[in-house]
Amino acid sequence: MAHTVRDKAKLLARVRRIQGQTAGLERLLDSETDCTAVLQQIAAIRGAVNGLMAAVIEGHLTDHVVKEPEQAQRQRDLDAVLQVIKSYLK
């Protein structure tokens, strides 16, 4: 079973929190709240997205790299996640 399927409930809970945070950001902007509150909300969203990314990367590395018995497949899976990480960090 894929880690995203196995961890589906936890990952969806994180996604729903992010949705709530982005809805809160929209409300702040609509209500013309001062920029400090907007910046804090953006920072909270970024932290939540980073946490989601870390959880999925951890599952991927564990299932597809550490536990993968075939060296060639392990390398392909590692290369794929490294490409995503490089893209994410840009």
Contents of the next structure:
Protein chains: 4
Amino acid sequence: MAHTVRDKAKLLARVRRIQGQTAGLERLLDSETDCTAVLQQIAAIRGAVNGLMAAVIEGHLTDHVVKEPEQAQRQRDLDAVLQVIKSYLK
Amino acid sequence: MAHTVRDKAKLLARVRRIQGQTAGLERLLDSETDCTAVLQQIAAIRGAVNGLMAAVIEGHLTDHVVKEPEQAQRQRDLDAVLQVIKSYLK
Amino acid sequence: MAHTVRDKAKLLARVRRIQGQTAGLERLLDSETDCTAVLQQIAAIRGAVNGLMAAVIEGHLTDHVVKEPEQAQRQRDLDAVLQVIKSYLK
Amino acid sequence: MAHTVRDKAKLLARVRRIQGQTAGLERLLDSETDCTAVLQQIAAIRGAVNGLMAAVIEGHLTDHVVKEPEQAQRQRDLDAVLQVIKSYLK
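Next up, can you give the form predicted together with another copy of the chain of this protein, since the form predicted alone came first?
Zooming out: every chain and molecule, the one shown earlier first.
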């Protein structure tokens, strides 16, 4: 079973937190609040998205790479996540 | 008038795009889709949040710093955004 | 006088620190040290480069944008640094 | 043999490129060049450091995780690199 299935409840809780933060940002913009509050809310959303990404990358590398018995499959599963990691290192 | 008010419609459109992407991520997790699709969706959300942040920082620096006639106020308005920029450079 | 001239000694001290860290990385690779030490050294160099970037961006925005009396020149000086900031937000 | 040994020549070439770029930055600061050139040089160094990091992470995950026959050792080798990846996702 994949990590995104096993950890489904935790990952969905993170997604709902991001949805709550994004709804909060919408209200800040709608109510024409001071733009410093807007900047801080966007920074908070970015932090939550990065935390979710780190959790999924860790789950992926642990389940599909560390626990996978076949080396050829480990290589394929690594390649999928390496592309995402490299996009963060540009 | 602040940039987050003048550009409100555009910024709200970006926020709603992020909300749509986050709802899509929720569906991917709920339907127990392949985790590579989950990783790519999170990367897309991160890109959209970064684009929104860049738009608000640019609006802030243009309206509150470039167009502000008083130097002391320009300094205060710069300080607000410098904190956010520095958090990206850690 | 530009901030990179006024702050020259401090900025050169940061550059020399990066040179020292990079020479250390060269020695780690040459002596075929454990690769975890290599990863940590690269992470330290990245932190020092980001700190230098933050210092130059802050100096630029303060000197060329906050302290510049002409609005049209402030806009031009902002544009130069916005390109760099945006490249961090991709 | 570790990837940092096998890929030693390539990695050292990357390190020397960063040293050349850093020496160039020192000259730019010393000659009191326009600060936009300084910003661009720092951005180029950051790109080169990120490229080196991506190469070492990829080598680490391939050699120590994909090619390692023992699962417990794969987990330990993953943990070393996860710490670095997570520091990029903050």
